[in-house]
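Below, in structure tokens: the form predicted on its own, a single chain.
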Amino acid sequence: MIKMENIAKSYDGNTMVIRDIGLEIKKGEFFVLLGPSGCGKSTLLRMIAGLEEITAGDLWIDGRHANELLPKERNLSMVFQNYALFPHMTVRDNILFGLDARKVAKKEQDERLNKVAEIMGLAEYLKRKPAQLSGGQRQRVALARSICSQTPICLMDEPLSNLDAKLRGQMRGEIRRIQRMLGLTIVYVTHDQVEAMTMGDRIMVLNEGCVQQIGEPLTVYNDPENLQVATFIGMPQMNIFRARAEQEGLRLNGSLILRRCGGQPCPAPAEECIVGIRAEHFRRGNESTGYVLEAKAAMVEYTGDETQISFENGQGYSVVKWPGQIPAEAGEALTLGVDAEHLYFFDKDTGHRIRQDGGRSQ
């Protein structure tokens, strides 16, 4: 559906902003670009559009080169961030706009303004005008729009970044289920990792310009191929501590010892490297781990599912989160268990993820 092959983009000549981009979109696939600002995303998602121009590299767009293509030639619509709404129009003329330009006709785009109107809860706002509809209403009409026009591509420029957090989690659940109902292919732009990992099928990471690494959400996450990736993805952020080999095990931050237990080998691939352990990872001392640290507590939150206690490190602070509401003051000692396979690690200089069979991830 949609093919790069070495995109590049650069302003000035000199200056690249995207490098060296390869990447195959499939047909139905909600395919995310996930990254920090500034990393090249929306860029990106403008040369698809044919907003921007592609410094090098070739796009196909169903087949056919899409580099030279105008906008309105490559059979798609934009969601932008700012919904694009015309303020004097009615809901119902802003859904339908742009169908008398491509000559169609009037009762086929009656039969998709009720379908679509059904489909996304508008039909009695049809006559109001953009300001009398709240935020997330106004997010559908756009969407609405561009359901409209029945192009079998969708790209969303953060869509939902103006909305507050309910309606968020209410609009991520409305759009997936309307991309799937269509069988859309919808390109999305986000720097936020939770629309990531639950309305994706597959997720692109891009830190300055570059992929970072492509897949699904939940491998994404268990199998990060550098530390960009592995602190992008998680919330709270995974821990990261510099770790030296010592004879009880690894010394963290030069500060903290996680310490082996039963005989275990010692985990560091090196003798320095960098270590990360998510948060959900560290067991309570009561239970059996491979590995023990002991730390003391410094802040205590519960959020009523869960409960976040924040510990010393040496360099800052680290995290631990557990189901439930544990008991917990700040100043008291804890005991934390972590098991081999949850220890992720990184070369200190490269952040390049070593993996535990002793392999590098380019």
Ligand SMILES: Nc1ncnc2c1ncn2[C@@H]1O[C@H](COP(=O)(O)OP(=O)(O)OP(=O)(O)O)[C@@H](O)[C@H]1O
The other form holds:
Amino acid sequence: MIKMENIAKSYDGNTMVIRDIGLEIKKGEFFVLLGPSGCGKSTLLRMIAGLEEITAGDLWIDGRHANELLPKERNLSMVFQNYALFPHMTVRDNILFGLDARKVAKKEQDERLNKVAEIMGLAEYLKRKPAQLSGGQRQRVALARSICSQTPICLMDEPLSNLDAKLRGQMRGEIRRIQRMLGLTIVYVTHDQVEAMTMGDRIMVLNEGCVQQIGEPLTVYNDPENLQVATFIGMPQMNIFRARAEQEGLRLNGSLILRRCGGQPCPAPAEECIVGIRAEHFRRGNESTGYVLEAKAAMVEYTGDETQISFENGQGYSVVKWPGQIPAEAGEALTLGVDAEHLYFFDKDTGHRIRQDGGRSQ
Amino acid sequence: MKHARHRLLGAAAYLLPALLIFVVFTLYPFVLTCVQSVFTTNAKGDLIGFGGLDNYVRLFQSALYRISLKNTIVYIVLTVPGTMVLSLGMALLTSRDRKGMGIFRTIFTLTMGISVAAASMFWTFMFHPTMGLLNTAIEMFGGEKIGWLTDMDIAIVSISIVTIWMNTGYCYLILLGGLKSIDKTYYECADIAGVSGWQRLKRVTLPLLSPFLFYVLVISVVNAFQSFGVIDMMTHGGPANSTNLLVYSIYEDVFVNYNYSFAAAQGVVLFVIVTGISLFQMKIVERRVTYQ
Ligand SMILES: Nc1ncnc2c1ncn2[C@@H]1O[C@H](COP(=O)(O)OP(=O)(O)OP(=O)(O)O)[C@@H](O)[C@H]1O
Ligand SMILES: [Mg+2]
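Now that we've seen the form predicted on its own, could you pull up the form predicted together with this ligand?
Time for the whole complex; same chain goes first.
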């Protein structure tokens, strides 16, 4: 449906905001562009929309070379972060905006309107002006306008970022439901990893204009390609340590030691590297498999359904996370177990993932 | 209780300066004018007898007053739409950020810095029957000379041209600022939907610009009612009262005819007219304005 080859963008002719991006988005796919603020997500989306010129590379939309197509010729719709609802038009006129220009007959317009208003639960608000709607309702109108245009591709730039947490959760599900129902191809920009994980069929992680990884949400989470992706996805952030291989195990940040238990091989793929461990991958207690870390609890936090305990790691704090309400106190000694498969190694200079094929004996 | 009184005193202290200025310079002269208008006055302006509504009756019977009322209407009909269309057009043309646009923007706003006197002089030369640039140009192309300020039917048009020329700069600046303040995503939304050209202007740009258009409308109308300088310098209301507007007529009755109470009555009527039109604008026209 959408294909990019070596796409690059520069606003001023010097600095590249987007570098060498290649990807293919399939029909009916929910594709998420995820990345920190300023990494170029909006820029990439706007290039697809035709609102921003493409500096280099090729863009195909629905089989057509699209670099030079006008926005309206690309047959897509867009939901903006601020919704871009016209304050002087009623909800109805806002939803139908552009259908006249696309030469849709009045009768057909009414049919579409009624159907969309029903799906989106907007039927009773059609005569209101946007100013008389709540944030969530406005968001729905913006979405309804996009659906009403019946374009196969829908672009969304952080459409939920102006909503409160509860509404955001609700709209996540709703957008996903409608996307499935209508078979829309959605390109969805967000910096919220929860949105990315829960909504996307595939995620593209972007950083400083470069693709870090493209893959299904769980793949990206379980098998990050590099340090950027590993630390960007996951709450709390993956714990990162500088690791040095020693006799009895791995020295972390020059202070803690990740001790190997009974006959485990030395895990490190290199003399020095970076090791990452997710908070939930620490096991509680002193089982004699895998690796063990002795630390001292610095702070204990309960969110109700889970417990987070942080400990000093020689260069700051690391976090472990367990489901349930675990009795613990600051200052208490912690014995944490980790399985070999839950150790992520990264090159200490490049941050690239170092994969180990099976166990390596000493 | 004490607290409330304290706050009232505080509020009064803050309001006092503005209130004082309003009373001395606006309310007092206005009341004085109203009082004057129902008396008769001598040439020095002293009240010499109660006249009731005599002045008003005389006013509506006066052929000259009716002419100046008609002139004012013609003048408004010419200058208000003229100024608005011209300044809107120029603002639309220069609202995009392109190289060299700054030059045009500067040129278009230049008239703001020109005084009425200078503008009148400049245009008097332009309109000069034999040496003026306009007639010279017309003759060059084989046309017939036009009596810009001497022809009874043309003079009001000429005066209107000068007024438009003088007011456009300011209105242009307001509308340009208004266009610049419109969120770009509205246009992008229109681009993607394929709404362009005239449709985009009608459905997107103008409605979003409406608060600014409304402001420009209101001040243009009020300015037109109060227009005096250009008339005084270029035509003195002539030829044959064809450019005699309401304010100029008041001026003549005070400073030429020394007919104070009659002028006062005209002042009151002008006040009623302007208030009425302003109310109409605020109640009816402003309904179609959407503030963002
Ligand atoms: N019109 C522009 N002119 C020049 N530079 C721009 C322009 N728009 C964006 N940039 C730059 O391009 C980079 C990427 O911007 P972009 O808006 O795509 O980021 P983003 O990932 O959408 O960020 P956010 O999550 O904050 O919206 C930024 O460094 C930004 O400063
Ligand atoms: Mg953005």
